[in-house]
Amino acid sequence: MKIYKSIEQFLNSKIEIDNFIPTMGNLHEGHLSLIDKAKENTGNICVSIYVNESQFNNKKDFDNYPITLDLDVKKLKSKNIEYLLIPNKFDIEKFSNPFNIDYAPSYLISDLCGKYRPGHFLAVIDIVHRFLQIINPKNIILGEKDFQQIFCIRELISISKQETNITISPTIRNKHGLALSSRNAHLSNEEKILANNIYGSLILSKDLFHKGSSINEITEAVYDFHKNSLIKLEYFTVRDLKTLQHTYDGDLIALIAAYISDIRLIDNIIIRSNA
């Protein structure tokens, strides 16, 4: 695994990246999997590690962030990944343009999680055009948990007019069905056995969908399901799977958003599909 600190040295190195995975280090079983799936794609495989700091709605979950680069470079070598790219914030901004705001999709980054999180998806859009740029890669990998993200990345390479292919991942869980993330690692032994209720909300909805219950009556149950307990619902929805509106005649995504104490998780499963 040839390892990248320098932006100017992998430009140097004029290679064709066939399949791009980006992450910010503090690497699960779930980051693992995207490399699995990469796999099935023909060529090389070039991960990328870099904290943004501006996709950070507050400064503390930043200064938080578990940084394990040591243990991440042993996983990604286990791999046999062929490059890992680890720029710094001046080399990205030195060899990119940022994304014009001008462009950017309001109606998609301002819902869901943007509606919690003003600017993040602006952030992650940008940083990704920038990648972008930079690696001009054939593929980019991306996990289906951060469901919205795959849309705003969508939108970006149309607005680019980037000819890079999305493939996407599932979600990984644990035994009881708990979305992996690096932000599970903040939560207490006691927090993980609850935060699995967030799948199992999730579950609810989908069996009572094909029971035949309204989104309404579903909504209200998710949110009767979470009434007494330490998880507090920052939102539940039930949106259209291919555009993520308020449409329910076709397939159905329901997407979750909670609190345990002051950790933030998200996840989502598909209720209805004709795939």
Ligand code: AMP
The other form holds:
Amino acid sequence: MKIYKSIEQFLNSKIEIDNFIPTMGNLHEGHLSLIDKAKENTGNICVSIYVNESQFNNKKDFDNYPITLDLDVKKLKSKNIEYLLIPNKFDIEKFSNPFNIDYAPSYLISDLCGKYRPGHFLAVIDIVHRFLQIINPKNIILGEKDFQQIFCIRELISISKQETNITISPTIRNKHGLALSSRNAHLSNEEKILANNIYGSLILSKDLFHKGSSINEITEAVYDFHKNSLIKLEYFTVRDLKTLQHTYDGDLIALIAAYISDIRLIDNIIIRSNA
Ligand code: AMP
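For the form predicted in complex with adenosine monophosphate instead of the form predicted on its own, what are the coordinates?
After this comes the whole thing, all chains and molecules, with the earlier chain placed first.
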């Protein structure tokens, strides 16, 4: 595995990247599953590790973000990928242009997580835009867990007329259903057990849909499920899978964001209309 810590070196090597996997490091099985997914495509694989400060709403969150570089490198080596890029902020900014925020569709940044995390998706779009300029990969591999992020990046690719395909990789969960996330490390053992109910309520929403409940009934049932619990819902909503709007005549996605203490967790489940 060739490691690049400088964008200049990376660009000078003139390698062409087939599959690009952006991460913020602190790699777990969820991240590593993206590599397995990338291997279903042809060609080489480049993972990046970069903690993008501007996408954190809270400086404390950024400062506390776990950095486990040595361990990450070990895990990536064991996956036999070709390239690892570990750039720094100044280098990235030197070799790419910012995203022009005038082009950002307003519904992306003011709805769902965008509503509760002002500036977050703009910062994600900006950093991915910069990586795409630098790396210009054939494919970018993204986890379904961050579905709204995929949605933003799809818009970005379309706006910037980038020729990169998106490969979506399914969410990896622990055996009780909790989606793996770097944030889970901040939960106590009791909180982790409790957090399984986040996925539990998504399963409930899917079951209710297939039993014929209306979207309002489903939403009410999920809020009810978490009532009197230490899980504090920020939002639960069911949307159209393709547009993330409130239309319900095709495949759907149930999206949830919730706090346990001050740890914010997100998850989603796809509800196929004909399943
Ligand atoms: P992050 O390091 O949190 O920025 O995540 C990097 C990539 O890993 C994103 O595409 C995430 O959606 C993906 N990812 C994170 N957690 C999981 C998971 N549990 N299952 C699948 N993909 C994940």
